[in-house]
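Take a look at this one chain, the form predicted alone, written out in structure tokens.
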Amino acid sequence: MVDPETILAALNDEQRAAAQAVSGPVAILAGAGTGKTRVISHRAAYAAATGAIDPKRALIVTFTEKAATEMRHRLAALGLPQVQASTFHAAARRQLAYHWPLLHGRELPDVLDSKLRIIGPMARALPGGYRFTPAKDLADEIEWAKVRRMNPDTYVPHGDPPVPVDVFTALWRRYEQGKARAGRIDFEDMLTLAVELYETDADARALVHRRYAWFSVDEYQDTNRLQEDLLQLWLGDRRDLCVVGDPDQTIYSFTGATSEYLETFAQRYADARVVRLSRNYRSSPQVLELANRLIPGRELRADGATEGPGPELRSHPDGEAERTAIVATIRTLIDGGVPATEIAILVRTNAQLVDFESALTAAEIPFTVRGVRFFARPEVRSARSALRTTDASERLTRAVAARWRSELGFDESDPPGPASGAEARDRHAALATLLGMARSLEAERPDVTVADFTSELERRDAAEAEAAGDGVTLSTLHRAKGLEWDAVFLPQLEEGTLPIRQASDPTALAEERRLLYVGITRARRHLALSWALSRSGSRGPARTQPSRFLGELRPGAATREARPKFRKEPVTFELSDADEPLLEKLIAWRRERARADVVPAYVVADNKTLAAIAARRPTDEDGLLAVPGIGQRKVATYGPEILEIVRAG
């Protein structure tokens, strides 16, 4: 057994106070990067070393299996391999596996690997336009209801469900019947069955009380009602419960999680000790100073992190200019010694990742996507599959749009509303992105066919797969929770994106604020926040509004810096008759250069960039750099050729 003082020697004053609180109800409010995993493991070690607990009767609950594995390694290093570290679901399944044969005479059913196996065919059989509802949104709604301990008979939606209530509850009943026929339970059933067991079986409850007497729960701000009910049944009338979390990192409310249990802990346990961890070991003082502006009142203090450059808040004329600048900065960081694996681009929704996948692929910078890469996503595969029988006689964009409308229910001009599910929004954005690719291809080659388009998608798919690997991380903000990088980019900070358009009430806006806070606090030294003054949509370029949060991070950032820049660098260009011949020459050059380099034409330059060059007629590299969409890398690669064409007129 490790000496108690040796255990405490590795901790700061705040961490030491938390580790020494080994009995009774304890709440540890652990800010981002404050070493909560170290505190949880050292608290268990100190409790064992001082005789406060029997390690074999301790249970540490983590949010993910990855976190549980790390916790077990840390406990083993501290001489405590006998302490259990597990997620709620894994612990519940292990306990059910013991009791189930005794109660039912057979083994516990296997867990369904995905609800979509059962729900997918049911969703496609729904009446009318409901058949286009993403199966994942239906599965998410079932999960949301089950963690609130609802069933089809007691279901009350928190807003508008993906389909009408009667349609949804009928599907839910069919799902439960299909699951039973398959002899499976789902993820939520593991908790539900354990709760029902301990609520109705006093012997089972007594057994779990004898097995575990000391509890610690990590990420408590993300606990849902079902997990809380199970925790209380495990605990019984005992008091040795420690909860660890950060209300400022509550970002999973859409799944049924709530920080209410953490925030009311001291009221529910009148004698609870509350310890605050505020000394951050991850981020530079400059990063923390920005984070503290976003959520004041529980400020983080830098402790041990080296000084870094000030975070960059920067506007761009349009989305392409924003991506070009980010890729150029990433290249500079890599050339300066920052490993590509220590760089991340974090966005609000999955659909935002595709343009960065393309930009990094074109720049030959390796990347990895946390989640599923764009061309491997189910909705993208379905869209490509639907084109196999498309009428080849129509113009490309019209044919593609018509096919997806009839087969997938997709209407570019009618995006999902606030009541729609996240999957429906991501699906619409992905299909709109694909249609945008078709539109660009048609602008370059008016006679392009559907077959040409599908070949182009296949080529991009292969290029994306080849570029994907160890490298720059592309992730949504939700998937980035718990991770950290040396350099973090947070693009597209605009109204409607972050905060997202559906965040229409104070509670939802508060969660969007916390989501940005999580993104900021992922960065160790380099941090860049950006937004564009215009985005291309179905009707062409449109002005955007910088995120309301930017004014709090740096007053005036979205006005003094952005608006004048927008006026000086318009997004569209009026071409005179004299400019048209030059534009035609530039387009012809781009076509030949793209063929020679075996890349899409847009990688060389898009139509808007060529129009700007034709209108401005730059005479040197500095003039070329002033054109939106042209960065240092493009100047080095294409600059001499472009300038020669411009000089020749």
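Which structure goes with the form predicted in complex with ligand ATP, now that we have seen the form predicted alone?
Below: the lone chain, stripped of partners and molecules.
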């Protein structure tokens, strides 16, 4: 075992204070790269080294399997191979696997590899137009509801559900029956069954309490209701829980996770020790300055260490020029001594990765795809097998588009709406990418056949499989959580991609902002943000809009409130002097609300709208709806607060 002083010597004063707080409820609330994950391992090591805990009874919960493996390595290096590090799911599964045979006389059922296997055929059997609802949308909605501990009887939709509620709940019931018939449980069932076991079985509870006495949870800002309930059951009435997180890095709300548990921790545990870490050890001051522009208010400060080059913000004529430039820069970095494994390209959607895979393959630069590589994705596989029987008499793109429409319900010009899940969007984008390949092939050779296309896809698939190894990381922003690289590229920062097209309300936009923030804060030294001025789409090249976030990141960009673009409109309304105090209150409210939601103020309401409210003083929702600039969504989101301010005068 490493001696306690050596363990503490690897930490700064704030981190040390956290590590020395070995018992009772502790919350470590701190920004990216401040050493939160490092403190978790060192705190466990210190607690064990000083005899404060029995390391065999400690459980450290991580967000991914990969993070769990890394944590175990770090703990082993600190002399603690006996500490458990695992995700909520893996821990729940292990515990269930123990109890199941005793309670049910048979092994714990296997976990379903994908809900789509069962939901797919059910979705296609839905009545009328609903049968084209992507099965993944339905699966996402079931997952969202299950992590909220809903069942088909208690289901309340959020946003616009993919299909009407009665159609959905009927399908959900059939799914549960189908799953039971197949003798499987799903991913959420692992948590649900563990929660139900501990809620109802005092012996099981006593056993888990004997087994684990000391808990740490990393990335706690992205915890969902089921996980929180399980954590509480593990803990019982004991208090040795340490949670670690950063609300500004909440990026899984769309799956039902929420930073609320982190943010209310100190209220829920009155004696909680709240530790804040203020020094960032990961990134150069130049990288942090950029991050701070995107989410001001909780400034990240460099630890005074190495300066780096200024982040690059650059536009390109089109997507291909952007990729060529990125690959050229990667080549220069590698030639300059940066290992390929210290470089990452991070994107918003899985489908964006495929063009980079091709570009890196062509440049003979090795890469690793975090997650599923493009040609191994299920929708890409089914799209390819659908081509086996495609009519060869038509032009390639037309023939392929027609086939995928009839077979897969894919319509390039009709992407999934705001309420659909991330996977549904990825699926659409992947098929659109494949169709784009057909289109560019046809542009080169108008007489190209379906057979030519399928062999081109085969060639690319093989090249992708071969190039995939240890090298440049290709990943979505979601999967980049907690990780770091010397050089990070963030391409395609365009409206419709980041923020994603479907993110239309302030909550969704705030999550998009945090995603970009997570991307920026992964970089140690080199950071390149880029966008293209045009991109090829279904109707040939189309102009794009740079991401709205870039406006705030450019050097010299003023604070968000003062962006000139949103100030130009002439302000015309009938506001009298007597209305000024109310207007001021509304503006103050907007500032607070925008800060709370982490969105620019204009997203909440522009000046003209606030002035019109101050002048008209609506007394109810209908009155509010009549104000120009206020729609149903704003009424739903802000209505009660605005009306209360007007009422108070």
